[in-house]
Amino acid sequence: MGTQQQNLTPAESTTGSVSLQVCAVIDETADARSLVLDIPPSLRERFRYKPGQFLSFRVPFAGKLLTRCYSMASSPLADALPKVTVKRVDGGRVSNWMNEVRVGDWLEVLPPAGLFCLDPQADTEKPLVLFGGGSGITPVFSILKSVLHSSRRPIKLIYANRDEASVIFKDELCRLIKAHPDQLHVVHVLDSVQGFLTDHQVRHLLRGSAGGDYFICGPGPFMDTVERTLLALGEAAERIHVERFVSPPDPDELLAEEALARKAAMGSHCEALIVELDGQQHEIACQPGDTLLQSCKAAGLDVPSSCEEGFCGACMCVVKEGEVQLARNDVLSAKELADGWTLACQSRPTGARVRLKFPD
């Protein structure tokens, strides 16, 4: 269960989270639950989210403290305070905990991070199509709601589950399909009935939607079916966002590969290093070993970054000149790769000048 505390001031934790109250439970299906978090005045600002984003959690067990990120259900525009939902994952550890979390626990919980977002200069005319599986649900949920508040928008929701009973949010959405009759659409794709989702019936899904936004959550197979559909079908490689999680590895396994990682970068000097961000220009000191993540933090950069373990890609970042050595990837895709993208938390420079561009 989470853990109780007297204090109810907020306090920052030597990992970077921060203490925050969970002030509702809801039970969404047999095996997911929403948490509902106490943002504090002091902590607004810091909590301040898009549609999309993420919050990674701290959670002690067993002696050790693991990191393990959920997507926001809950819409910035519509709902009040940040909302996660968790489903059980057979022998997962952090999930079966969260499970057990009761109102008035306390969390550990690092601000929000992600890219799985929309553009807000996207054309409105053309069409949101979200593919929802299982509780890969939640974040392209928190889009559809704030898109529904924002715009007329016309959206389409796919969404695949086991079967009826393991359909959450149903009656929220519900609810909004009836609010929104003329801009929502919302096909359910169940295994027990149409099977799993197939490239054929993804076309046949697709149809009257070429052209518009495309986002993708849930299990493996699902995304990658979808994605490899809407890329045989033509559609553009930048309007397919797919958001992809990661367990990491446990505490001391990452120790280890840090410290690895750490000497094989420490007879490399990089003389300057350049980063660009919020549209200024720093040039920056960086020690031998050191991450260019470590690099910005140690010269006051306050450059965006999360879990710092390489899972959540908070800290993403394009290598303009120069060169890395990136140590664990578990988000970026060979094509982010190739385009010269890379984490700063996994990263040091293995040349005299390196520069970097955060995204704005």
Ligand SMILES: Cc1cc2nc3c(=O)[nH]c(=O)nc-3n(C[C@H](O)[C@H](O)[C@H](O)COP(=O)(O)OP(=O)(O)OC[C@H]3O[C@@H](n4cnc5c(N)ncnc54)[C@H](O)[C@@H]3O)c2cc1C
Second form
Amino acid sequence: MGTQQQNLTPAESTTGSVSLQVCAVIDETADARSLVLDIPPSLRERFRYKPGQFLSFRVPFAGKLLTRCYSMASSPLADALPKVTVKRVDGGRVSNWMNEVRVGDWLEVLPPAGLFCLDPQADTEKPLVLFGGGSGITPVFSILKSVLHSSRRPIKLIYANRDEASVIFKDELCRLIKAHPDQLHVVHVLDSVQGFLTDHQVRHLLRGSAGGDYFICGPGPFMDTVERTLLALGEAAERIHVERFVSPPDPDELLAEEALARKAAMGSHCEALIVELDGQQHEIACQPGDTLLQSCKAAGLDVPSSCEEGFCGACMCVVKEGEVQLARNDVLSAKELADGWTLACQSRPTGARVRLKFPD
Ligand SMILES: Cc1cc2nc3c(=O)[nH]c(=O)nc-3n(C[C@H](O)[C@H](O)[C@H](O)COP(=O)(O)OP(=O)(O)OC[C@H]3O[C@@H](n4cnc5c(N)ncnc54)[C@H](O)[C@@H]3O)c2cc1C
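Would you mind generating the form predicted together with the ligand now that we have the form predicted on its own?
And the full complex, kicking off with our chain again.
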């Protein structure tokens, strides 16, 4: 591969990514492949992940460094190493590149991130209902395997695919159903047989699962159908989790957006930026135009961050006082925004005093 990484050590790059070596490649279907990554002992802590999280890959492509997220299909509890599964997208630049990766290649990877995860306080007596469509099976499969590994919680998986040949992890799922016949219930929906999932079918499939936790990942219309039906059935919005598989803009577009946002913020002067981090309070300076994250880093605060492009959610924090302007946001829901959450990498203060709190 002309563009593969040649580093031979897990050295850190200037973009915060590290080089990881691919130790296995698995053909899942005709157009999807899994890549298993070797994590050296020095990086194990940093690459510890929760079921449902993703890795971001920086891939050199035609003179640009493109970032793409791929959810881990592996379980941190049941599998020794992280595995991502990439489905080719027609005309897609990175997905096709990733499908040519071989054992021994090195990839530039950012640490795990993402909020499409189980609530540790969730009532495990309540059903867990997972909806996966096509490659959207990956994060729900990680959650499924982890729950089977660690509890007796009942799980229903509704898995939609174009046809039988497109079903990723078919054999692994069969083995899990055999091993957990009373705990795991899987319903396959094939476009070639039933057509696209309808509201009516979703209602039918949800019988007996009221009051559960719901995780949905797949094509846009599939997710919209499921979410709309759950809300119409009166299920609580905070127990419906949705992961959207989108590509971030190219770096040149991001730079242009960043320049515009910086320019717009140049007129506002924040005199006091107060940051609550790990139980401590810091009052730091904020240069006009700088994001909250840039100000924190300039002050030497070790705040969480990863992609710095507004799509991973690693730098989520709550604005407790004052106002900020959020530029790009591919992560936060309308509810999270209303609750005061923002992304430190994409927000700039618009008032004289701002107080932030990073999650403990
Ligand atoms: C949190 C998260 C997790 C994800 N997990 C997975 C996963 O587990 N597995 C998985 O397979 N995917 C996953 N994705 C999706 C993945 O990140 C990519 O979006 C996907 O692989 C497509 O990337 P690409 O570079 O191949 O396509 P892109 O190059 O981004 O192209 C996408 C589409 O746009 C079109 N296009 C490209 N360039 C242009 C242009 N200049 N003008 C007009 N149209 C254009 C292409 O033809 C294609 O149809 C995830 C995404 C997110 C955000």
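Residue numbers count along the first chain shown, from 1. Because the structure is predicted, anything quoted here is derived from the model rather than measured. For clarity, a rigid core is taken as the largest C-alpha set superposing within 1.5 Å between two forms.
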(message) After core superposition, I'd like to know whether Gly220 moves between the two forms (criterion: C-alpha shift of 2 angstroms or more).
(response) no
(request) Align on the rigid core first; then say whether the Cα of Gly279 has moved by at least 2 Å between the two forms. (result) yes
(message) For a quick test of reading the superposition: does Leu55 move by 2 Å or more at the CA between the two forms, rigid core aligned?
(response) no
